[in-house]
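In the block that follows, a single chain appears as structure tokens, in the form predicted alone.
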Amino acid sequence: MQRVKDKIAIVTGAASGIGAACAARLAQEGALLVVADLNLEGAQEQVRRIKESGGQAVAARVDIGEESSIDALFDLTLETWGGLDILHNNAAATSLSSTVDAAVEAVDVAVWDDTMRINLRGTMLASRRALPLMRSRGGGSIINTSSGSAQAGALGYSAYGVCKAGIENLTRYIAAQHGKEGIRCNAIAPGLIVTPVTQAYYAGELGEMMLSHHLTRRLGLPEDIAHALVYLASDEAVFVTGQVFNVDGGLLSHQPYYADEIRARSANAASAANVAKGAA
């Protein structure tokens, strides 16, 4: 099936995890793409793969903190495909938020501001280099990552997710602004998605306690969120804009005290079962 075929597509943040798994699947789904990441190795290695499937894509290094290289990014796509149709704002500095991201009394001012800076203004940059070319071609679709740490406060992080709920917020923004342009705009807020790089963190005892707030019985994939993104990459999404879409397994769907719930049932229900066994 190509629900996208031949449609120009960036994707940021594509060297790895996430990015690298939807652009793969905006490959196999016929795309023409610029896969872009500030590891321009990696990026390469995401484009060997894909033309070894079939696909046809470019590899681009950007670096989303910096406007002039994310005009560099556009001004290659614009020379290879002639256009754009879809945006997928991936990329993300999330080296901050894994060391010294913390609570907000205690967060690094530096970190907080590079945080915006990077992630939420980078994401508005791109976004607003789409739109006129998006616009030129009748419209197109943009596609922003957020997370549940927009919706839901924690004891840390407090930098990450502020600047997610930013996102979410220009999101809407970009969707009021320019819907009768034919631009569409939403945005997947993904949950907890075991990537190479996390898996080994997430085995055993810190896995299962994850798993038990989730609705599903596993946690998610790469591929996961890539399902949601060509669906909101393709026509068949046409009348959806304005939209977070939470891939979450359900994650922020449930009363804070489900697992514990749950745990509580499984406790009573053997109570009652040792209770009957005895009176037997």
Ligand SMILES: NC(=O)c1ccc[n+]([C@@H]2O[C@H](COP(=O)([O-])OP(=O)(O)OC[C@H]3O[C@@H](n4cnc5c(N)ncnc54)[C@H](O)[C@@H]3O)[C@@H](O)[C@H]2O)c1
Second form
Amino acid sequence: MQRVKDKIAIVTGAASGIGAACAARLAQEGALLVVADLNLEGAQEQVRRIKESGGQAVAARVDIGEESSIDALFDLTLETWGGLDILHNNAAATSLSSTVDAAVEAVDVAVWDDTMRINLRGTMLASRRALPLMRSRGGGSIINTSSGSAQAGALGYSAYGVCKAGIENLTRYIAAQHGKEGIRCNAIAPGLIVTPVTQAYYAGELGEMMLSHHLTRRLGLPEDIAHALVYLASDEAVFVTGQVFNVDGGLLSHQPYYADEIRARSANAASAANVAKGAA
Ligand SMILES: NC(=O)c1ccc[n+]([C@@H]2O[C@H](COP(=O)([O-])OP(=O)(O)OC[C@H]3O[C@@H](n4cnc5c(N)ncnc54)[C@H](O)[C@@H]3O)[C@@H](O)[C@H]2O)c1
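Switching from the form predicted alone: structure of the form predicted in complex with the ligand?
Shown next: the complete complex, the earlier chain at its head.
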């Protein structure tokens, strides 16, 4: 059974990484898709792949930092498919590097403003355009994209983490204001997801260090997010709204000393074994 058969869906930021996996999975599950991205060629490539696998999709260029561009995306969706049931706000300016989106004391204010304008305001604007369309069809599902960065402090990426925290509360506000209209709004907070862009970064020692802080045996993959997305988009999640769904291998679900404790216990065990060997 296809879980979102004939539902009309927009996925933003769908040319690469997590968004591409989510778009492919929604298409597999029967959705009629708009694959939207700043990178039109990338979006067109994803549409080609989706169609090759038997799915239905069109590509659109969108800049979620610009209201007129978001309006054009929704106009195209209406012209192509005639409505909207699912909006996955996945796009984010992820390329603002930690050297410019730095600690609060050093953050470039222009980068701060761009991050809020593109990621937070863009998510709000797209959701706002989706609401009347979903209302007119008796309901719908909006799935926003947060991050573990929204839920804990770090040395850099201050603007990114703060805008994602805003997206988490935007999610609750939309859920509260539109639940009685049959519109659900949830957010997925991915942990460390290895995408083509981050693959090199997590290779080797850094990847091993990161993995030691997870409760799972591997880091995340874009498909892990796509599984959660399909559930939240489908009617199986009819009683789920206003939630932030962490898909992060338990990264934020343990005591901060978890990895240190494992290392210390194994060092203790090794030294006890050595003592026992010496005594024998
Ligand atoms: N990869 C991770 O580890 C991770 C962790 C937590 C949260 N996230 C979130 O997941 C989402 C996807 O991340 P990803 O790793 O796949 O990123 P990515 O950089 O691989 O993909 C982001 C996509 O968004 C597009 N985009 C950028 N600016 C845009 C704009 N103004 N308008 C429209 N599209 C735009 C890019 O062209 C790109 O295709 C983002 O919201 C990101 O913050 C990712």
